[in-house]
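The form predicted on its own is given below as one chain in structure tokens.
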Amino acid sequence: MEKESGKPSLPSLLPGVMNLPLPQSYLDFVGRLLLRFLQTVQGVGAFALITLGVTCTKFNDSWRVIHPLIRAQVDRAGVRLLPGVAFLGLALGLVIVGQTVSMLNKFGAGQYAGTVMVTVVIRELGPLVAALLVLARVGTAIVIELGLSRAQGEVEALEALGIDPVHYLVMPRVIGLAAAIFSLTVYLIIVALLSGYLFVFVQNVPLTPADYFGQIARALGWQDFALLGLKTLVFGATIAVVTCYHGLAQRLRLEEVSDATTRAVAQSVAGCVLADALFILVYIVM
């Protein structure tokens, strides 16, 4: 048939299709996706470096008026979500922890109920969780009131006075975000494994109290406790960090705090999910 119709069939165009150039306004699209993720990652790491150089350096500085306004920040974003944690944790256990166990019994698995709850709910959903409810309610906070403190010329007056604004806006941020996320996820996990054994007898599971938190301590190692601390404080930095280089770093209109926030809140969750990765690969590793 091609030879009389005397056209080409189609698995003979493919090749030659896959062989033409890319077109010039993706390549240009793509390029500027490229520059744009390598512009935020130097400035984010470089407001890093600047952010732990000032925290090392200058922490008991002032400390009469720096270390109050860390307590308000782990009070801001900590304490005060609590309820919201205890909510998520209820509700996490319910759903999950106890659906887990209950159906792991009726399979004949209860003996992997420990395991399964520690990677879980210990290693991976009670930390993104606590992070990304921080995120929601004090994050965006965060690059609003630094971006229109920018805006309105607020932080040129600190400079002006001889006050570093990274000491005084930045580092009580980024301790405060760390200890309250550390704080929430402890309280989060305890919450969700006693919610879900709640679950658990309630739905008649032959599983007694001893058994349940007896899996959950053998299922548990020292590097469980290492890393967890070690992943929430990171979650914790990552979220200060962006948010205030974001509200900080560069001059913001009235109109563009919005848009600055929106970019804060999708990088953040990027970082966190990245640092999330490679704490797995610790995991498999150890």
Second form
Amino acid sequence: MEKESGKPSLPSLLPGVMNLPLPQSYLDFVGRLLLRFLQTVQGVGAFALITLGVTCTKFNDSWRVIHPLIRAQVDRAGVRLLPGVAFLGLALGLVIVGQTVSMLNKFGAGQYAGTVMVTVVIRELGPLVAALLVLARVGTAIVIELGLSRAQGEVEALEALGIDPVHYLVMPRVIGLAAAIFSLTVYLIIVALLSGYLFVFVQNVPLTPADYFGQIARALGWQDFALLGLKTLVFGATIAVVTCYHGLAQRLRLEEVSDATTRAVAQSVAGCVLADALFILVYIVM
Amino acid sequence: MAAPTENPSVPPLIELVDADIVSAQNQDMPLVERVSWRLHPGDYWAVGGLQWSGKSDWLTTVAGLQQPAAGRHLLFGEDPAHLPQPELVAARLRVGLVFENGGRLFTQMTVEENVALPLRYHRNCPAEETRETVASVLELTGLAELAPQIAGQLNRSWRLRVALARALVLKPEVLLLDNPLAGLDPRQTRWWLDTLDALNAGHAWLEGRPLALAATTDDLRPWSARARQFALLQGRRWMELGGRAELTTSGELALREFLTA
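Next, give the form predicted together with the partner chain, keeping in mind that what was shown is the form predicted on its own.
Once more the chain from above appears, this time first in line as the rest of the complex follows.
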């Protein structure tokens, strides 16, 4: 055997590691995750398209039965959450709006208060907080009630009676939640802006109500109103479709309901954040 | 073996031709293979089967709620798998279905709301307009006094009656019942058999039109003097036994299990 001459070269560690085969279990794990993600995207997407189709073609079918169900969902996800939204709006106003305005004045940037308010409260926090509140209070309940309905065979009973389950169970929830989140967002923004000024007033910041609300009004454009409406409707529809999908897509055993609820909440939040990111892109482009 | 009252000139209401029945959960393994069966107007079938023999899946396949894995299923002469949605719904409304285990009621609704739901949904009418019709069918099923009760608070036997009322409210031509006598006391059993007899003979509620019946059961004894056609689901096989006379003279070993305690 020949002896190597000269300075021996150190073996590079990285290429060696890179060439090592990945453990099979890790590949399996990643593969399963990826497949499950793709299956979920496909399932939720198909379910959303079916719901859209039913909503467009059957909105007025059996309206004496279906429209009261929509009103019941608006009541459940909107009217009954008003006290909670008022409290959150108050907290948001005191914690964020009031502090931000007094800080801006402290640094002599009081003239940007309107722009900051519009960006922070109206464009971002208002819709997101209202959507998360509805998800926590109503979205979780939807997964549980539809999961139990499916487990008890009520969905098959509807089909046997010639009643389309998507029309009877899903469409009212989608419309109800979309309308509720839009309304709650408007209330939340109003309460947050009012309570924010209250905090500013208490701190003796030299800002008159006319200046405060004038700045906000000047910072608002037509696209803020249009995109606020669109965004809240998309949030409502996303939460309703994802939670209904997890309640109805497969027959759940009782012990699976909690897992399905957790998955639905995580996916609803992810869906809302993704939609929010898309809207931010639209704001930037506009 | 042909059903005793089968009349070849009358088209069957429901027909299975060499159908493999599968469960909704597992569609790979047939529960019952090569079922050929016809339901004619006025028929009264009792279909026996032990637990897990595929009775419920056979019934939901007959009702058109799930498809056979192989073979053909015709609902009023049409294959439900190829029917457009409105025609499929119209065909389903001609079939009443009473599910097992309390009838799968909408447990948050009252008895009256449960029974009125199909009527209100398909006729798009307010609750006031359906009140009279619902009261008549509740009277027929002995539920008039329970109308305002929440369905989920009733016991199993009364829930089953609500399911019967809900299935009858649209005046179907076929009534399918999944093990309706399971766990009932003798008085309730007699009520069910008498009521089904009356419906099959042509009840005033159905304007005197005989209702075609098919009921699954895990005990053929109560049905042996009431039903007119009998079949068994045993070991993935569909066995048509014939009429009452054949029921008593049949040498089929599997049948003995259903007729002797």
